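Listed next as structure tokens is one chain, alone, in the form predicted alone.
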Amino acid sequence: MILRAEGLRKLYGEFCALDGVSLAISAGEFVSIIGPNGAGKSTLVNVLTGVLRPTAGAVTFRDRDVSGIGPARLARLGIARSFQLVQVFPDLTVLETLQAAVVSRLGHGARLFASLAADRAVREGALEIAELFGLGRKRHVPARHLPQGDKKLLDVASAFALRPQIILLDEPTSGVSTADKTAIMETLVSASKRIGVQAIIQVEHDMDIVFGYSDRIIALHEGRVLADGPPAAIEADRRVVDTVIGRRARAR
């Protein structure tokens, strides 16, 4: 197992948002983390990526307790998150958002954009992610411009340009339309693969991606683990559907 998780527990105050959370990913995994809205999934990805300190339980990541270290030393280690930086930065080009990610890996971030202009490697590690991508042709557009497909490309992109052993993302198809979420996944897979990332968790709503890209789905339910399986099990599993997925995996 790289990472793990055991017994996590989120307090806000009066209110449980993680209650006895336990999961392992090993290497060559693809999990998707489903769950109705407030089982826990976002809070469960903070703390999975240091943003945020378990109350109790801890996170380990090759053996070592990385529990609330901080989304910038986890990615030093080797486990990343997408940035989001289309949103934080929406006047910097696809090229720049790229940039900023790298230099982030490379812990240049008190200088970010001078290191942005300066750094020959920072720019060709930003190129060589661009290229993957797909979004080579558009690296001087500003990422506001770009079609929502593309900036979720350039979203995911800014994570694998960590060049991270684990990779987390959050809704990583969310807001576009069916045919850019299979362009999206593809790449993502194709991407991984390349660049050598070990393994893929994301929290995913649409049931069509999770199910046709996962090898194992966790299922959250007011803060804790409802199920965990392969696709085969989590759909046959009757608490699953009537708590979770609904409809969609009765059509199926």
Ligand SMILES: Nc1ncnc2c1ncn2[C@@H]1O[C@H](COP(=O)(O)OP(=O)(O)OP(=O)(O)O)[C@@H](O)[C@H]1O
Given for the second form:
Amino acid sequence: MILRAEGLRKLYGEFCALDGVSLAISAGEFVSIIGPNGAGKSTLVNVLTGVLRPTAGAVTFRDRDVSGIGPARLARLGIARSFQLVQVFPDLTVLETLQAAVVSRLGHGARLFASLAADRAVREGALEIAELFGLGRKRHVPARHLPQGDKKLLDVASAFALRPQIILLDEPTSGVSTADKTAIMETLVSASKRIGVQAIIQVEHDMDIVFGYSDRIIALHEGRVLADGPPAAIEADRRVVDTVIGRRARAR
Amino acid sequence: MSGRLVLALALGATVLAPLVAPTYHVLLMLPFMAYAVALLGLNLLFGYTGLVSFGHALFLGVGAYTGAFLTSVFKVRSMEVILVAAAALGALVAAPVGALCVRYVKIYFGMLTLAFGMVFYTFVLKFYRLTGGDEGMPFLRPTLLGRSIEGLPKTDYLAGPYYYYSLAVLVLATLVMWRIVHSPFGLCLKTIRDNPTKAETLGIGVARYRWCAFVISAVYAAVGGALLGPPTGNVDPTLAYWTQSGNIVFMTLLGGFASFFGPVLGAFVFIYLQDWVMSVVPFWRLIFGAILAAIVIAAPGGLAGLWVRRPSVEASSS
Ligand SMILES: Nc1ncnc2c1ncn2[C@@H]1O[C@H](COP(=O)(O)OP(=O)(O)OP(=O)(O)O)[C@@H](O)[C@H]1O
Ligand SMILES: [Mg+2]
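Same protein, the form predicted in complex with this ligand this time rather than the form predicted alone?
All chains and molecules follow, beginning with the one already shown.
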């Protein structure tokens, strides 16, 4: 068991966005979190990655309680993530963005007087990821000049540059055409293999992608886990089909 | 013109200035160089980390008073000792102040630094017996590289040895800062400036980096403050007053915080323009303010931005 959450609750003021969510992720798993808008998927990812502090409940990573230690330390421990609303460094180039991630991973951030340009380990680590994600030719483009799809890709790529053990992706293919979605998913899967990522958790609305790639699916609804199981079981679960997947998918 | 050429020309002109320029203008270079050192530090915080401090006159004051104390109370005259002591005290004061301030961002950070600046100003003003109150303290002529230069008339000392000494400190400070902003550490600061949330999820401890940038910027301001002492020979609380903090932020904006040398250029233009306006018109503050406002409106990226932007426009149109 790499990552485990127990009894997570998250209140936004009076509003309860997560209401007792428990889950466990094992090595080698590709898990998709699905659910209608407002189900609490992003809130769950934010709590699991330390961006938000849960109101109650605990998160353990490799048998270590990591609740409330914050995203920076979690990232250094091996949990990386990307965002639903794309997050980039507008004035940094693709290469610089990936270099920053590698600097962080290698612990070179304390090198005040060393030359970044001469740091071969950092440069090569960054270039490798840029190539993996097909961003090699755009490495000198500042993030703010990238098209939306590439921004999203860069956000994801920089998480991979941390060489994490587990990665959480909040809608990695949102806002991308169907054709590009498959390409992104293939990139993600091959990059994970190359890097040795042990588990992927993604939030995804596109059911073709969800059922095409997942080992396991967790359906959230109104802050609770509605169902948690392999794709076949989820597809056969009437409640999930009614509330999450919808009729269109059932007809498929 | 390439950046290197401009830089070489500027450095050459600065080296030659005492030989050819009128003494009056040579002496104006002294505060310019002192402020330039402080601004390199301030811009590590502002341009590279995204935090605007409205209290950095505090550290100018720490540096200047360190020199005044050492020369007039402890009879230490060595400028090297003064600079090292100023840097150390700057860091010592900045460590706790920074630890508190960097928990806040944007205007809250600015206001908190301003508040600390006020506290320090009030301290030097009110602890009369220690600091001389509003009359200040003498900053006796320091020795340079162990050599006492007592024989020289003050102007010759300032326009000669002290001028080149200040220039050497500025060049050294520039080289060190150049290294810092182009280091892995410097890259982490830029990620924090651009998007602290994202930086944090990449494992970059935002608060710690901000604190480091704060302390480094304070060290630079303290060294700059110490350099400001000898030209006037006296250090008084106005140096630590909040208008000073405002001035150095303004110099940074004027020159352009997005460029490494922008703030240095800003200090130069600010000091010479102020001097010129003061000499030609009454109500000089009014005119000076209007001119500065006009420059900032016409060149939102600062003066350096006017020059730096051109190549990128060419590149994108080709
Ligand atoms: N910062 C916040 N303050 C108050 N309410 C919030 C906040 N963030 C989210 N919510 C609410 O919590 C609920 C869950 O939000 P969340 O973003 O986790 O949903 P989601 O499942 O990711 O939805 P989507 O599919 O639209 O991304 C929603 O009703 C949302 O309005
Ligand atoms: Mg969401």
